[in-house]
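Encoded as structure tokens, the following chain is the form predicted alone, with no partner shown.
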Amino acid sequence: MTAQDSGKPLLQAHGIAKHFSVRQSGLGPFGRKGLLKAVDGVTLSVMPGRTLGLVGESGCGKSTTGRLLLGLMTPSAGEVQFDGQPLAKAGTAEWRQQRQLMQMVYQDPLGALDRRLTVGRQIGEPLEIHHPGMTVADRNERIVAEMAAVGLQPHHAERYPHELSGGQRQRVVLARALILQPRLLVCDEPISALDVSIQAQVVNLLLDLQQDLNLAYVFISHDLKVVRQISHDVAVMYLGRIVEYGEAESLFRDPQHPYTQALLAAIPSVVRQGAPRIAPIQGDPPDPANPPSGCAFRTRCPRATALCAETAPALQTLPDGRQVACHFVTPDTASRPGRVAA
């Protein structure tokens, strides 16, 4: 029985951690080694048919995090779980079925592809790969259709990547992506190189595509404006952590988190009539190799105390569902829409 069929994520992550050895200090081979924790016990789910929107500041975790869902990274701790059965080891024939049904849509298209290739043949390359007996009759009305899907014309399939428009390039990825008939994609930042008026075209085509095919996505971005539009719920991510994790318009009505808080407050078109005003965060990112003791976000909130200083605060469950990690946020207290209790 799939995931589709019981009712249950199609991908989940327990714990899942990769850390890095750096030099910190010093020059060459007699610098100081030190750990950089890019995603340090990030747990989360994905239901078939839903998209889970991953947000934060670059350097966050994000892209790191999608390389660990499709296993195209070994996590240093910590299990991914694709249709109830742990990702394989990478390279070996049982991965490669798997990766089949988990893909990546990439964020810059022209660097995705080949110049040197058409894009008619990019798009039926995973076909040749995975699906070797397929005769080439069959394996073109494969390109053709999912060309179609995307909204690509058929005379497209012998034009080069560079003669293409990057809304075009985009949507030739995709077609590639969705070739194999996947049930989950890995967006990464896959507007944030294109056009507004491309953007809003390509959101549209993600929006059909999903309800088409029952596709679940990872969609990764610092666009909170299109993360409340194409997510079902939200993960946001400070530093290699989740600090806020649940439905998208609960979370978007009423952030918990001060960094969540911080970041909508710098979308307009999010800030309710009468609302009280919440400052824009300050300041830059920590260091992810010599990160704050305790909260690692307290060096930039408004609320930090001496606690925040000496204990990480662990994700809690509200009653609408949501988890949340700060001292002052519990289940008694979070009840005041888009600040944080006292």
Second form
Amino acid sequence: MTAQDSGKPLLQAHGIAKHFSVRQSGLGPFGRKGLLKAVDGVTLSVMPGRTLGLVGESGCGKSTTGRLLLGLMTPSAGEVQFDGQPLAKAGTAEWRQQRQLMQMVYQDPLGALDRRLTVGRQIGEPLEIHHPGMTVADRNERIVAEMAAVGLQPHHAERYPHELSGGQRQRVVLARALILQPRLLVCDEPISALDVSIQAQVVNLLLDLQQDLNLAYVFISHDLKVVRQISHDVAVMYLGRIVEYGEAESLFRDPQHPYTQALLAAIPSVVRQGAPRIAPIQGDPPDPANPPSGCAFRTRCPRATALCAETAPALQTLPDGRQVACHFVTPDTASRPGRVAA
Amino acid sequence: MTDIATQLPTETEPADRHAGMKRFFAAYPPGVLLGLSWILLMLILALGADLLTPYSFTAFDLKARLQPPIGMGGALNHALGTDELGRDVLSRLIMSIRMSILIAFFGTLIAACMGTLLGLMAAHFRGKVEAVILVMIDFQASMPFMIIALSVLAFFGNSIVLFVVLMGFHSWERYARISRGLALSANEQGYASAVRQLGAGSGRIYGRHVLPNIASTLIVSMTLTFPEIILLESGLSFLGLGVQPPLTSLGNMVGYGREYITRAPWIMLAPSAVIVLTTLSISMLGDWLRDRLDPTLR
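Okay, that's the form predicted alone, but what's the structure of the form predicted in complex with its partner chain?
Once more the chain from above appears, this time first in line as the rest of the complex follows.
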């Protein structure tokens, strides 16, 4: 957990954006074509062996960001660098080679597994793809070892995905992702489809694996408690942009952006004591195909003024390294902990 | 009970033999066994037609014209009776089975391969390739196949090879639609995108994962088109555009037997019964096969 690596970042994203062309709602098939900015200028970096938590409401672009970071989609703008090298174009041979270093863990493990193949075969499949010369005996040895590492019994190898429990399936997905010893794992809501008791098991497994293998995680979730437990850094997203980005513990203790404050206020008993009560956020986020002018959060922000409707706030770095995009949070005002200066 | 028997297989006790039988019939229901035996019989007849026919299927026996079959007052020398020219119905039936099964089998195979390939191509390449394939599918689906068949046969004449290929063009668009839709949904989310993300090439994704997963749907579709092709062939032969005399097929027999339906119904009834039984058997077998191929239903 404390592996503080001050070297080069493993993964770096510079202003990545993903725009989809959609029809405006309301007019059905005759609607005007619009541009949905699912992700709009996200810059972040992940150090080796560290975890970046990506949080936000549904539809804020977390998952799209995760897919962009892995190169599963080509960004409309910006660039992702892995270990100093730009990611290859999706589908090319070079891109396929890069898969050995970075893997994805899915929200729905049953959907991510082929129900016609035994679990053992599927865990070994990355080896078949990337090391076709490997003998069957060697491969089976690796499969059993990897299954043991994620806490599966050897006899599970002969089972089919539907014969396993949800937690076991997620372990299978993890074993498949880890068998090539990648350096980065993007976990897209890896526990939200699991029972609460199994969530804890999987989170602990992720923490253990990180310690043993010096893995870097991008952990996408809307479960703030788990994100707080697992992350070193946290980026809070709202409508495709990062609104607050910083070291996890201080961000959760002392949120600066009104959106982060509202998000944290929505979880029971985390920041309640002592701190002034902030009303949990109301309503739904605006339509991302038709975002409000200026600051995207102003329609739901308790502090919004005319300035917010005119100009979108840029991310500013505070003295402690935190980045916040809000007109009311500047390096001068941030010294007062716990509240936003008026 | 069957569950316990599966877990503890011992062969010595007689009580277990009962359980074993039960298990066997649970896995192979009697209807499926009957269908399977019928199809096997058809295949044996088709393969050994030259050896099994008691007479040449074109041999006349003008003295024994319209002789009824055994059971309707006939004699042993023509077990299923004779037609208006005194040709042995049993011999003609066996040759017809061979011809119809050949046409339906290869027709289905051609349609399934072509349709699946085009569907997967559309799902893989998207864009222009997909647009072209979709237009082809729509064209095929909107045009009554009978009209296409009639015009092709009218322009290019009739040969067995052309006829089989033409049958292969029947219903390929169904396979193309099914495979495209299923491959698209697999690509978009789930196991196929997960495997692609592992770094797998297209061959592995489609060959190892997508195709086996959509195969059950395609197989069911094949068991639906197989009878359809038999019926289509029968229809075209009935119209005189399919298999040409002296060659014979099931539909051809039904077509020419129609004129004698009141005086000698056996000429038409024998091939009709074979058509019904074969199509029924194949449908039952396809249903059963679909369940057997799905590990989640085991």
